[in-house]
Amino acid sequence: MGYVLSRDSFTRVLKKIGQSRRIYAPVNKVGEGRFTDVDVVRYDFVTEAPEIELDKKSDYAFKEILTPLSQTLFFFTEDEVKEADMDEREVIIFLRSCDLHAVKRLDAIYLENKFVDPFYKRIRDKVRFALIGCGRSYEDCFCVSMGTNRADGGYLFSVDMIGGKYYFDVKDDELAAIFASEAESEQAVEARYVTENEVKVTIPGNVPVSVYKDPLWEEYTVRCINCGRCNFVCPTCTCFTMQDIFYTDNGRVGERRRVGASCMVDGYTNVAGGGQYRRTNGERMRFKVLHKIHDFRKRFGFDMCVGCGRCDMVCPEYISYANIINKVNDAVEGGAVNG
């Protein structure tokens, strides 16, 4: 069912929904960007319609609600272990189609990758989604090439803001009653989605071993500076490390945390005895790129990358991930011709 609401009526809907749920959405943080007087759009909990940023693409992904940068898993003493408490209320996350497709990638890693991760599942069971429609393609997006530009389901309702009014396609019967009580009108509504991006990529099929040794990766040994920003804004990067925090000198009381990590940051592949895999930045870039457009697909049947373009937006060295994908495809096709 479709509903049209004003800003005030949408706020009243959010208040009603918020009585039993938390609402997590992109918010424009004024003056909190990477440089002085620069805004940034990142996720936060909201209670009113004006807080939700529906026009700009978020600079950071939604994933911190599912995979926090620092998450206490459990506390321990000499005699017992206690799993960390969490807010048991359901969470509704507002996200775009590419990010909704990213959830499928996170679920594959944490729920279908040989075993179920209980800490992820505990949070995931409490999470539902609201789809933000895309009335236009944003800079650096290549979601059409990745097949993630449209979501056919998996959300409670969609929202589009057009001409100062909010348009909703509500899939959930319980929520439909709430929207109906505040709606200015009812009409057929379909979430908007883009059909073309300015940026286009061609995903290679099978990647031969020769591409792993291709000179194309050497460029990134020089250009990449190991900041890891591309990983931390990516909605599908899942790497983490573990930290034990001790409260006492004897090391028998404390907590264990899961902390976000990055395959692009120096030290990620360090192993006991002083060994280190993928020492150069080019090797790290190769690992990241081929995992997202080849290795992941071999295991799960679809690509890890969703074409959101955030990695291109945030890179201080202006490295284009889309360009890298096309370079890999050229190397594959060139190898096929030469081979």
The other form holds:
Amino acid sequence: MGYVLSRDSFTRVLKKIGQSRRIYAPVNKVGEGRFTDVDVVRYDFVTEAPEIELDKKSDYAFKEILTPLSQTLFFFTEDEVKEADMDEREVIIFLRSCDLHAVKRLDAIYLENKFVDPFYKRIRDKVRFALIGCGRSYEDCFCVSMGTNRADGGYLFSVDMIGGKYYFDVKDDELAAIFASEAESEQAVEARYVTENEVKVTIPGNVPVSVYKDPLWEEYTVRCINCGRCNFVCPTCTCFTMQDIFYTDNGRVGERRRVGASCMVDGYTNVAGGGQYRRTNGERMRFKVLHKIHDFRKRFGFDMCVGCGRCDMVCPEYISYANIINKVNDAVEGGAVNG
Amino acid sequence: MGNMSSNPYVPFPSKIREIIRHTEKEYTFRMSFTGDVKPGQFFEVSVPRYGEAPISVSGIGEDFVDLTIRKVGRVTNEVFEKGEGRTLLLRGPYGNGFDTSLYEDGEVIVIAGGTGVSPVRGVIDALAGTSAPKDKHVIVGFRSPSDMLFRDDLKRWDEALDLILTVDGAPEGYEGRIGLVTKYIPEVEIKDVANAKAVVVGPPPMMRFSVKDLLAKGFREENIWISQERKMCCGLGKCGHCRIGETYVCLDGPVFNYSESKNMLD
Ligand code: SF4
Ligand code: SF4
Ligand code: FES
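Previous: the form predicted alone; requested now: the form predicted in complex with its partner chain:
Once more the chain from above appears, this time first in line as the rest of the complex follows.
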């Protein structure tokens, strides 16, 4: 069902659906960017339509609600381990098509891969999605190359803001009644999506061992400063490290957390006693990039990267991950030609 | 409060039944445990406040598992503060482990270095109990005589099968063999090398050179198994630290056939 609403009526809809749910959406944070006076778009809980940033692309992904940067797993007391409680309310996440596709990647790691992660599952079961249509392609996006430019279902409703009006395609019957009660008009609505990006990548098929050893990676040993920002903004990066925190000096009461980890940052592979793998940033870049466009696919059947371009937007060294993909593809094809 | 037992991240308490001191820095903790477990699998041992460390199973009994722990970090330092009768928090076992039945027939060579003996201790015991133990060859190497682990087992194995025990270096007057494990690979007499099997566990360079020598000797790639050591924070295929390419060492390993592991590039 398609509905057209004004900004105020959209807010009233949000208030109604927000009575029993939390709404998590991209928000433009004024002056909170990397440099003073620069805005950043990141996710937060909202209650009113104007808070939701529907025009810009978010700098950070939605994933923090599903895989928090720092999450308490359980509490230790003297002789007991207790699981942490959670907010039981349903959550509606506003996200774009690429990010909706990213959820499938998070699910593969956390709900499959032999073990179900109970901390992820309990929040995942409460999460529903609202699709933000894309009226244009943003800087660095290459969703079309990755086949993630269009969402086929999996959301309650879509939203597009055109000329100050909000257009919704509502798939859920219960919500349709709420939208209908506030709508200016009912008409056929289809979420917008892009069919072309400026950035294009060609994903290589099978990457042979020779490309793992190719000198192309060495450039990044020099250029990359292994800050890990590319991992933290990525909607499909999921790694974490365990961390114990204690509240008192005698160490009797505390908690175990997991905190986000980056495969680019020192210490990621360190084992007790001094062993370390992938010392150079070039090797780490190879590890990250091939996971996104090759290794994950070999395990799960589809590529990990969804082409959101956030890693390229955030890199302080202006390293273009999209270029790396194309270089890898050239190396694979060149290798095939040369035998 | 969730259902505790169904959450794989929540450790269970296990009592330290006995502590066997091998060296100043290496003790075996015999822990209460009942359930299926194989040599080469591992447990995550936790000490609240200090964190968790993956430790491979070095022995298996009806109602216990042995964890041989080297005191090298925050968590293991703390473990060494605990005495018999105290408890440690465990979760596991994780990983595939060794399928000992694969090695019981025919000729086998096991090469283990240092703490690498822990994961294969159960394999060597199984070999010692077979009907043709003289076809079972074991090369065990330690850094020095004072670094030797499992001294009682070494005596037993020496009687039961063909054991070559060596140390990298020793003080003057030491009577035993000296030299890296690879020095002794040529000494092992294999009758049918095309069908003989090998298990190699130890520090990465030791595994690399041993496998190279075995291949040169005529062993087939698919008859060689190794065990990989990696950082393992979860053991559950989630944290990502152990991944190599499409492989999760904690789920698909740590034991790999060499025909697979040779293509695993860090
Ligand atoms: S954001 Fe750029 S510099 Fe930082 S780790 Fe990623 S590629 Fe390297
Ligand atoms: S690798 Fe970069 S482009 Fe791909 S999903 Fe992650 S942040 Fe987006
Ligand atoms: S140890 Fe965490 S994924 Fe393997």
